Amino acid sequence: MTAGTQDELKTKLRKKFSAHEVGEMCCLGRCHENAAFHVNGTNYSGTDIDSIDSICKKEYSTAEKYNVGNMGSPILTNTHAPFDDYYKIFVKVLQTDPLQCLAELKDSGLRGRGGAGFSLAFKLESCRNVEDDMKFIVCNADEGDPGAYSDRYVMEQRPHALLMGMMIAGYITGASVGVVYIRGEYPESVKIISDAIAKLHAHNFLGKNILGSNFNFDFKVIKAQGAYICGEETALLSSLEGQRPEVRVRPPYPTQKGLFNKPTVVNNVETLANLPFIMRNGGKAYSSIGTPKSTGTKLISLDGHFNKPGIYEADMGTPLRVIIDKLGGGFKHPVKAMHIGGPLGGLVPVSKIDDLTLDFDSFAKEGFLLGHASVVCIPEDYPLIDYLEHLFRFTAHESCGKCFPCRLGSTRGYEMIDKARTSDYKMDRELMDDLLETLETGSLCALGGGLPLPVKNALKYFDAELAPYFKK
């Protein structure tokens, strides 16, 4: 959308294709190059479109590439040993305590990376201290966040990382069975976590007693139907149960009564794909790296707008400049905010760049969030106006309805500034803080509660711009 890449894109579709056969479909994690499109289970994107006769014909395979790189300490972009080796990691955590490996991941400091910053370990312990006959480790790879697609790396060039933590979660928690939740707009990703699930199974790495320690886990990996809602835990848990994916009320949490009404730990791809290292390194190492609340790295996922974009590995606490210009070249047009950590993440006039580092509690500080580092630019010749209102319908279309605020709050915010935005209309700000209040406070997940963010930022950086749409 910021990219103006999609109106030359469905007018080459439509050369192919009639007008009711061109549809719509949530971010496909080609950010990096945009004019993206998904033809018969494939994800194409960049310069894919003019090769659609060769794709159609199953003639033509995906032309997609971007750069990866790190700074500092790389723990999930360095490159793996192979398969045999890489796994004794698993064979020694199965030779220790489970209680010694859960010691490890509190002197790791490790918190979740998808976008509360929650402690694994505590996560891990919670379920761990409940009796039960069975219980589950589940990844949310259900990444839906436009901008974002570092999970979608991980699941594609490290696909062991991620299960071996997941099977290290298990093992801490006595969880055995793994689920793997992946958005149906990965289906790369789908393929590729199976196969390497199958080779598991080829090397007796899964099933019952595993290496005779006594340890029983398997997985199942689950295809998402493209709802955004699911990459909130609990609806994420109602879907897997065949339910419509709506938000629980907690308590009770997933790690006490989760899925099934069973002991259930849910995280997402980077975050379990750290245990690996932990394991072999210990916590201590691990914590070294960073800074001592938000210790080890992070990756980043920069989109088209920068000069090198990709996905891109930091020690937490490196400063947001560093990243921008150093890792992703600088931009390639002016920019006037980002958008960091998804469409509920904080809106950051690039003005602030030099007041963040990477971590949870920088951002948090100066009024923004984290979240999945994803990075939308904006361009400053994007009206701001229209991307507001972009966020309202998105959220709008994405709630799953079960609370007032977020399903007719999103609403009326999109309502009120369509109407200021193509008539003399002009918007009561008081009403405006008013309906953002509301969805702070009353939505009962991150999805309404975490839209207000993103247009308090705007509201207060860029003033001047959209003045001519409120009343003065």
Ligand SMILES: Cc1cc2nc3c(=O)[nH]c(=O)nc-3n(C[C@H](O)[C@H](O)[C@H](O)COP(=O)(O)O)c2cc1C
The other form holds:
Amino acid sequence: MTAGTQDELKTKLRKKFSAHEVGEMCCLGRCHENAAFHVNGTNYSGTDIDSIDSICKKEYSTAEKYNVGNMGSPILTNTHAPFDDYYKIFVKVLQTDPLQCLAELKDSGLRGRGGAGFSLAFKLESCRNVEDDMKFIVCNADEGDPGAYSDRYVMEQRPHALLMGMMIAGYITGASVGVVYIRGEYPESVKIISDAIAKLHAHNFLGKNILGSNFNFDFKVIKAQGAYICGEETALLSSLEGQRPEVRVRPPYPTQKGLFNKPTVVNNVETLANLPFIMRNGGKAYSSIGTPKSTGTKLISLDGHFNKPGIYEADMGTPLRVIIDKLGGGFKHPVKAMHIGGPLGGLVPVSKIDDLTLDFDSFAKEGFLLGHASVVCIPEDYPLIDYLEHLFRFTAHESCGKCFPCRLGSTRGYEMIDKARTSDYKMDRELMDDLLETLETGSLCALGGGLPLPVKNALKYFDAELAPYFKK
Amino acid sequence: MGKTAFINDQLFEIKDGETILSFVRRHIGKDIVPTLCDAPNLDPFGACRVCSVDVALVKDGPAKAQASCHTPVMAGSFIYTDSERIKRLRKNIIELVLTDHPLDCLTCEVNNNCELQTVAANVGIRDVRYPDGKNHLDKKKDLSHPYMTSDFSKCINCGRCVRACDEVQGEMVLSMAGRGFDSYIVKSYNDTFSESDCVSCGACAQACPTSAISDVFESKSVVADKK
Ligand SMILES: Cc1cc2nc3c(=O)[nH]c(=O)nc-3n(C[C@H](O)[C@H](O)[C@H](O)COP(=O)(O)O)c2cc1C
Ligand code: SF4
Ligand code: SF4
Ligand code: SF4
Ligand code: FES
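To test you: the structure above is the form predicted alone. What is the structure of the form predicted together with this ligand?
Okay, now the whole complex, with that chain kicking things off.
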């Protein structure tokens, strides 16, 4: 069951299961519906709970529905060609010089969709330039951001866009193994991706000397049993090696020494799924969509506070207001802020909506973060101090424990806020500022380093609401 | 001159592939930049972050705090070893460390020979401002072994012992378990030293910056040193 939700759901489940059989799980990627739960390897949500009897008899499959929509020039959500036609893109790639493919990718300006917005062409090129007979393409499908389910959409609805994307990345870099690291909470994705790989085998698109070329490639699907931090690329690699998911120092970068010390490219699902479009239409066609510095489209996950929750695709640069009103159908009830881009993204007050467009630069300029573009609403009547307590608690719980600022600071911040929330203790603003600065400038990775952003946004835009918790 | 970079606006020559820490130590002295998780002969780990320095690409340009022990020097960069911001960062990190450390230096075995104590004094900690919270102060000592002892209430999770056991001794007896605030050092399968596969080489005790792991024959006590 999804953590911290729904007593009603628990009561209904308890009718079928004993207390020790009902537990709590992390985000199941069902943010668009409430009442998410998980029975014997399958996820359910929404009204599924009312069919709990047939679920237990394995007669029922989820009636999950979410809206999918788009505007502008959709790349991922529009209908894709049937299998044979679609893979003509790959057949053509195999007849093209990898350097030419790389040049198209450079022209496309495609930036990583997993959070940091790093150039994909740059990563592939640096991996390509390292000599090694073993290289890996790792797809980060750990989608841990609460509120994000767009990677799940791609894996379940557009599995071949992702798989072909990884094959193209392999062709460009000279990697022969593609690893899809899928979070354990997404069993349907694991199944659909595995079936799609089997289909590729059946069509001889995988293996040695694919279609008579000198390109070798095959896939491995890993069902991750990890924590949120396993989505951080170096912790992900440690986890793949069977070690404790601890963040590593960089350099060496994964493209130099990644999985098992071999050159490795780690990319997000959505990033890789854009490759087939670029190979078919050319880099310039891609960069003509969006803004000069944030090219292409972006998937957006809207949560259940919108009238039309769902997965939407819009051109980079689309005004945020248009996304909220036209795609999301507006808010269902009064909302005071939106947490955009995951737990480490910014807290956007509704007063800033008209200043933002959907792209990396607009968000950065206004002091927020586009991240993975998941949108989680904070209702008008939800106390922000509770939200801050939750953010610190989340970070403290998910911290890998390696670096001092995050291991100690996230827990101390949580304790301080909790104390102020539940007693007459007042926080010292200077101490809070020192803590945020320490996390932001000192942390080894973006978990500890990213927490201060939403907290600072809250302190800035909801100063009056939070003032009573601080010393005067 | 070959490749160069600036330390506090003075120009120095870089050795190929060296870290900012070794560059600074070579040219302007060993005690300029404090460290806790770094140790000679061990791979850089990047945990404590007190070795951070400011690095700018142009003079007086925007600077980024970078951990000097694992960041290579970039030719032409401007390194500032103790800007106000960096001094604040180091002090605030040590303050956090002291929220989970017994404040009993005077009776501690390694009093006056403790890296944490030295760094704390150098960064100028006056008090710990955080309210009391969870901690590891009641961790039991492990006195099961004739030579090796541990008192993990003194442990600062720097991971030096783990790397020493692995990289120096090739034993991998010690490892870090758990996560976040609850991470802790385990010996083999969470045993005591006597039940673990420890070969009593003492490498971990030598690497430990505090008195969290000790070797009875190689006490780091200052009194013992003088004998
Ligand atoms: C705490 C943390 C969690 C992360 N989780 C994810 C994730 O679930 N999925 C993802 O693609 N990237 C995640 N990232 C970002 C990855 O480290 C990495 O930047 C990304 O996979 C690179 O792919 P891209 O360039 O295609 O975005 C996370 C980063 C951090 C610090
Ligand atoms: S910031 Fe947190 S999660 Fe990242 S390395 Fe440091 S302790 Fe680990
Ligand atoms: S004394 Fe034991 S635990 Fe310590 S480094 Fe040697 S073998 Fe490892
Ligand atoms: S026992 Fe010593 S060396 Fe090991 S992590 Fe703790 S403080 Fe560091
Ligand atoms: S000495 Fe550099 S991070 Fe600890």
